[in-house]
Structure formats: structure tokens, C-alpha cells
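To begin, one chain is listed below as C-alpha cells, in the form predicted on its own.
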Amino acid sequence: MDITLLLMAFFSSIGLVFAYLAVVERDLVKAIIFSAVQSSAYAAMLYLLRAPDIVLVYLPVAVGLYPAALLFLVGKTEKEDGE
């Protein structure tokens, strides 16, 4: 079996699980990082397709920018118990 395949399958299901862990988190932090994570991971899927111009342009905006200004806008919120 080719080694890319099996890459493909071990990414696709790290992107998988991380994109899971996202939803179902109700920290909006720890659910900022799984995203990044998943996206870290589908930027590899991209990388084994041959896509690299896909790939430096997805890496910054997914992992880098999106992630930081959601960080920034939570920071910006209130954290209040819903007691």
C-alpha cells in the first residue's frame, strides 16, 4: 500500500476527530485550538495532494489569522457563570 495513502487516511482522521472535539467543546478557547489543529491537519491532506500554492495560502489564514482573531474577540468578552 502507498505510503501517501495511508498519510491520507491518518490526517483525514486526526481532522476528523479534532473538528468533533471543536463542536462539542464549550470553551471557546479550547474549541479555537481544535480548530487550528484540524485545519493544521487538513493543510497536510493538501500538502500530499500536490497542492502547495493551496497550502501557503491556507496554513496563514486558517491556522494563523483566523484563529488569532477569534482569540482576540473572546479575550474582548466578559466570562460570566450561568449559575
Second form
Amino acid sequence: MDITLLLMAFFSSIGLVFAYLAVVERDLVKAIIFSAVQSSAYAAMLYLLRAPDIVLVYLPVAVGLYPAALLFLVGKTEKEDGE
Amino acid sequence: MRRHIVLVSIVLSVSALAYATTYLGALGPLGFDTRLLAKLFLVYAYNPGAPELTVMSPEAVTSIVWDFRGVDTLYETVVFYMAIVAALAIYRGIGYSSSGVRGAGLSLIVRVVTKILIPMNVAIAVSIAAHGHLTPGGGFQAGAALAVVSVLLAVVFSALSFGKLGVSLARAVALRSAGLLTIAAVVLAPVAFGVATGIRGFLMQNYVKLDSPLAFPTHVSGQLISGTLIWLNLAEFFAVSFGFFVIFMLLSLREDVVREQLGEEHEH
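Could you present the same protein in the form predicted in complex with the partner chain, rather than the form predicted on its own shown above?
Up next: the whole complex, starting with the chain shown before.
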């Protein structure tokens, strides 16, 4: 079987699990980190899909800028998700 | 209860998408052959034999982004510019002073590791921008990579470090504007040159066209620079990275100081 497809399945499963964790987590800081892990899995999938241009922009945004922007916003509001 | 709802909706939507994309063929015919459109781009991206159709860049994605559909990218840059303008408008009149920021930063170990990482980060960002017409990457990718430095500075060394490095809000805005002005200059240069000399020139023209002999230089001392692409990539690099610098400098201000300075306006 094609190793690329196996790796795609692996990373998409990781993305799915961490997307679930990000949604159900009440602590917003943890949820942001789960979301960043999910984005990193998607960056790996984009690399496997042979889109290095997208990987180069997705990786700094997913791991650096997006969690940072959200963490700054959480710092300005509340740490827990309210109902 | 909430966990169950999330779990069930994820399982349902993933199953539906998996079924639609495999058994129902929702993505259309997928083959292993390269499609005609892709073949055209690959043939004409770097093709000195067809000068009026080529971009003179072996990187097909950058060729598409800054030439074949260059005006799209120009407007995307304008959208990003407007987003930064909106952020500056929200924080209008707020002085970026040392009193408005938290001065703590993280531990010594993190600081030393980050000090080693930041020069590497800058080098990689510059290389992504300067090689954008040769290898995967380009202005926006490089700008996003350099913007991570602003996050590292704000989080690891505290927002005070911007001032220590000589990066003020006004300077970041000026560098971002310089990038945008360079893009505008490159876009308008063929038209201006055409008006001055009486030769027909087009907006964003990169290389010769059937009815216009104007072309940006494609080589400098034997090195391929692909006409407008290297200038647009470098200018976009400045516009995007310092745009992000502005955003993160504003976000790293303490909320109580911001509210105090905006003051009465927010209470109405």
C-alpha cells in the first residue's frame, strides 16, 4: 500500500482527534494548543499532497501566529469557556 | 452531554464527507494524469522559447500568484492592508509606551534558546522571500515566517523588547507602507515608462507581450531574478511581516491600559 496514503490517514486521524479535544476542552489555553496540534497535522497533510507553498505559509500561521493571537485574546478576556 | 453532541456530529460529518468523496465521486473525475490547465502553466512558467507568454520563473506557483493572476494577489495584499488599518483604527491614539506592557518575559533557558532561534528564523524568512521565484515560497510565506519573531519577542522577552531592538509602532507601520509603495511602484512602472517613452506598457507587466516590448530584467549578473517577481516578493515580505508586527505589538498592550486610554469613548 502507498506510504503516502497511510501517512495521510495517520495525520488526518490526529487532526480529527485534536479537533474533538479542542471543541470539548473548557480551558481555553489548552483548547488553543489542541487546535494548533490539529493545524500542524493538516500542515503535514498539505506537504504530503505536494503543496509546499501552502505548507510554508500554513506552518508559521498554525504554530505561531494563530495560537499567539488567540492567547493574547484569551489573556484579555476569560480563561474558561462559559455556557 | 456536550461531549456526546460533538462526538456524534464529528462522526456524522466525517462519514458523510468520506462517503460523498469516495463512492459518490463528489470531487469529479480524479485521475493520475496532469490536467491540461496544469500542463499549460508548467509549460509557460519558464519558457524563453515563448517570450510573450512566459513569466521566466521556474516556480509555477509564484508565476501564477504574481503574474498569471497577479491582480488577484494585488487585491489580497490590499485586503490585508485594510485589516491592519482597521486594527490601527481600533487602537487609535494609544501611545505604545513601556508603561502599557507587562515586563516579565519567560525564564532564562527559554530566553537563551529563543536568542539562538531568532537569527535562524530571520535568515529562513529572508531566504524564502529572496528565492520565492526559484523554490516554493514567496513574499507572504516569508512574511508569516518573520512575523513569528514578533510573537517570540512579545511572549518570551516581553513587549518591552520591541523598544530595545528599535522596533517602534511608527517604524513598523513605515516599513509596511514602504513594502506596499514598492509593490505599487513595480505595478505602475511599465505604464509610467510607456507614457514617458511612447511605447505601450501594461499594469503589472513582467515580460514582453505581443504588442509591447517592455520587460523587467530577468537576469542580474547571470542570476535568474525573473523580472518583477523578486521585487514583488521582497516588497510583499516587508508589507506582510511588518503588518503582523503592528498587530502583535498592539495585541501585547495591557488591556487595562488600553481601556484607560480609550476611556470614555467605550463607556457610552
